[in-house]
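The chain that follows stands alone, in the form predicted alone, written as structure tokens.
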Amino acid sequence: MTPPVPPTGQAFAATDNNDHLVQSVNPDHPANLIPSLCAKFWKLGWVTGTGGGASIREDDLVYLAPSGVQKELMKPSDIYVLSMAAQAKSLDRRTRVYLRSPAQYKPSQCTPLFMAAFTKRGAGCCIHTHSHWAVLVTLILETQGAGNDREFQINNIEQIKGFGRGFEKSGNLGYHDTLRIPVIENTAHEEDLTEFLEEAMDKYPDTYAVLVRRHGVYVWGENVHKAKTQCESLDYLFQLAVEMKRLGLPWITEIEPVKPTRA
């Protein structure tokens, strides 16, 4: 029997809720790792008031934090699971077929943005935070006027080394390199950000993050470890940038590389 087709914009969950997909004693299983990471992010102030979240991809399966849950109290049983192959066959990208859907929650509106990182960048993990440092950086850029507010740039800072050189490129950025993060405008509904995030990905093929003005940031990596370390590095740089601005220090500087005197 063919399953019913949900109305546009709604999600359809399989009759069998596939609880086995989120049951594991392995702490590194995505269903265990997402609650653990989100609890840490809550302590950092990144997912305050249920905002923000995380998603992990393992082959065809995508594990997602739900909407509206208090992130520090999240449990493995709260996790949604969907199939990338099934999603790719959907004629309406807003209609998602979940392999597992907890009854007490709603799917996250971040889902299509997480999926963009998985499909366009081959990411293994995507993190969305509402860090106030990220928001402040977008507000500082906003004061620079139209045309000068669409990109965050910083160079000659050690923590820049925490970022890869770009999609399918080897190695990390260096101390003297310039880190560039695009900024997109916020929308009333989060999933409406998707096309703008994808456009930013196309314009900045080497970026691992996109800032959303007055909202937060999306950060991804080829695995959980890289996504987490890049998110931490970026938040450090955002905080540093805000403090530098307060002190009247520029984010972009010309510094002559120091060469060792001994061969």
The other form holds:
Number of protein chains: 4
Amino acid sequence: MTPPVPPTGQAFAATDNNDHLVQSVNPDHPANLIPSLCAKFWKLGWVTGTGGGASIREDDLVYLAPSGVQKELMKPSDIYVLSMAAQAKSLDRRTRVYLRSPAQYKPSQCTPLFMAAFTKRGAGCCIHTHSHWAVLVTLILETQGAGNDREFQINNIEQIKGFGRGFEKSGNLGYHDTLRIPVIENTAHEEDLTEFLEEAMDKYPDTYAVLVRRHGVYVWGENVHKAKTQCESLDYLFQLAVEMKRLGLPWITEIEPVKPTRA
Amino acid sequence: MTPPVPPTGQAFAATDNNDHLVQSVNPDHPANLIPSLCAKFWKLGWVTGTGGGASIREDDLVYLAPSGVQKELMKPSDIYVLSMAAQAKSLDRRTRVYLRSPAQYKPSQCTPLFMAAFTKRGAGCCIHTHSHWAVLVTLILETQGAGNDREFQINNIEQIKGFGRGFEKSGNLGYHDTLRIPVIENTAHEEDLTEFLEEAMDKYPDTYAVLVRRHGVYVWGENVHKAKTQCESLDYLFQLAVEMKRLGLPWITEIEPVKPTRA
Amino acid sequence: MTPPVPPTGQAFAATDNNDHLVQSVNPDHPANLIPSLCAKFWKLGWVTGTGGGASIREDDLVYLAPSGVQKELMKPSDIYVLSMAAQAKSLDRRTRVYLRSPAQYKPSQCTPLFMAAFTKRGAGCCIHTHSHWAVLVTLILETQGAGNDREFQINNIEQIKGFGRGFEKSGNLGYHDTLRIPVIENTAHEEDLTEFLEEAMDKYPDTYAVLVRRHGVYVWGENVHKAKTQCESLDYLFQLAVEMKRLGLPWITEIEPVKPTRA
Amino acid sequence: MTPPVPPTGQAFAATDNNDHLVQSVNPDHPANLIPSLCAKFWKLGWVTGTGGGASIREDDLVYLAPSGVQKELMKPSDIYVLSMAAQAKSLDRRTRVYLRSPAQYKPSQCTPLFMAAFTKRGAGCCIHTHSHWAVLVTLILETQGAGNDREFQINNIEQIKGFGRGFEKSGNLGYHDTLRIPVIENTAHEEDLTEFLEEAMDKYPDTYAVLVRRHGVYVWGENVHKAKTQCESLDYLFQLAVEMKRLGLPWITEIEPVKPTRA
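Rather than the form predicted alone that you just supplied, could I have the structure of the form predicted in complex with another copy of the chain?
Okay, now the whole complex, with that chain kicking things off.
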């Protein structure tokens, strides 16, 4: 029998590691889903060489992969769990409190970035990839010079419909809409990205993703389904954008909407 | 025991969801085949981020994936079933009648497009992909200017033999034949593509596929085998065409047929 | 119980389909190996849309995939078997005699081409792919003009060591050796390629492969291991050659051998 | 029962093949891990056509794949084992002593190169790939002319953090650090690479990898985890570098570090 789950956010004795929080036979339990998603992402080339990762939030509990794990080999017992309510405001790594910690690992440097999506946007899942396509898009933008290098834009591509219109808005973007993804500069320490990520989220209140120059992308969504499908759609668009660039095709075009003639 | 299958096209009480229509141990039953095909297509990058899909027709019954499902995770219980005979002529989504609907889903916007292949061509299967190669081919054509951008043409490639000669014609295209695939402009709402798809089918009575600009491709065939292998062959040719373009090689050439010298 | 295997080359009553020839629990039996190899090749993009294939010879018996089968779905029961000794000299499809034929299929048009490798070179396995890289190499060669377009050459690449030095020669090519693969023109009917393939084999007595313009490649070897690894090495080199072309790098270079200084 | 393991480095009777050294139910035993890693590498295109390989060292015992094996089909019983202490100084193939040899195989020509990583750097695992990206990077460098073609350099890419700072140093490289990988010229015989590999290791005491022109790369690490993740990160960077080259983007840039403004 698993012990009863204590109220989230409550303090635990250091000797109680709450292993029951990552033990479930349900394949959709976050502790099972993070490893299966990460294995899928590894095959897509998104989390090569322990880079990248994913985190899931269910109500107050946040499930996180540890630092430095081979993503296709991750196990439920590798997962950290923390309570959002139990955290001090800063979420600084020195004061972060985990309900459950795997032995022999360190917390991921991505933690405060995932937390930003959970606290500022109420996201249920956040994915971080090192996809080549994301990195190449930021490198291509870099060549456009200061002032024109801080935003990826693309319009008139069907896959743009894969994105929600924005935080607390219903419905998705349309085919003719311009998808805008902010780009922030990379920092020497991943945790230091947090303030810039949050700044970008403030400046782009409807975005579900932030590109990090020469590094990758953070993508989130209300739930795992939305985070994953938005991440897939975005990677699709980044790849398309790189291929368009190679063929000399522009990312932004003016296209007159086609009207149906039938009633 | 499964209840007896009522005559197709017959009206059903709203309380009867006909779940038996999607329950079979036969892996080749459409309700099993659509999920297994879609999982395969997901790995090929054809149905990323819930885009694209596939539909199968057996006699009067049409099996359809719902909208917004992760294609590699689809289950037989996710499948819609409709009777062609039971539909009003317009096939408008407001008047469409489903024999079986999965809970919690919405019908796919692709439905009237799949139906066009079934009604106008007697197809047994129709596949819709968002393949990068299909989209890139339409983008490359766009650069050729109005009047030259509405048809993809390629000849003198062995894989062209992967296509039937046309509706109600026997045999396949030959190596030296020119494969012609019409391109229609994308519309803001996928259902609005239907009339343009049908127009293209009228104008190209022998085509088994229609490209949709900046969106993807619809491919069909008499049965699942033909739809899938034609879709694969077409994606192969689209990829080749993009790579030829990058290398400055033309899609259309004049090549003198080689004659065998032996009797 | 399986019936006893009759001496190969012996005539069979038309009513005896010799199904025992394709029934074995040994995964390395040709009737099991052809489907598992073809499934692997399908994932590599070599046998898309029913194109391409593979054949294995064990002593007098030749195992062949049928025409028009989805290569990742092939089953042992789909395999044709013929006896080489039982064939008339021409191997013409009208006079070809099969010991075992699957119901509902037609023999592959590749049959006489596979047979050429078996009869002229004593090969134990022959693979035919429609790999994009093979086709692109023939297209790139085409741009070099008549007289310079009939042979693919590459040297000073480690993977060249993956090829045997030639028919009845021991050992493999060296790093500095030039690998030469003849290119033949494609014909409207695949069977008509046979005489040109045989001509190329006569002209290049040591080659283990023949490229077919705008079509693909035939690769063989003494046994399945050698045919498969030579086919993989060749596809690797074709891909490298296309990428070198894109980067403006020549396929043939003069490189002074490095001498070890230690005894 | 398996026989007791004799002290490593001790001489064995020629009739004792020590098969127990490669028999374990533990998936992380080197004799199981080498085949599972190589199968993974085959899917990544790193060990095509029997090229490339991997070796693991545990204390005094070194586990090696044989020459000429299809890497996705390797079995634990295919593995060679040798004792480092039992070897003469030269490690010449004529004097090399194996504790355990598989029947019907020859030792890999990579053996002395793997041994260099084990003896000079105390590595626990060494991987050799023929990755296209590694080969293309050496070809691109070649065009920079003598003097500028012996080192791959890249900086300001997040994935650089995937590498340790160097032999017996703690911590990893930083985002702004320049990763430098030496390039050695390929030799006609792979074993002759050894002295040049060792020279490069002496000249670059902190490197975990050596590129071999027109051939591939050797990558090692303290243990399997580090060797594999460093190899993945490096292949990621090689691919990125080739794609950057195609887009005209430089591998080395000057980027002012971004300072966090929060305390």
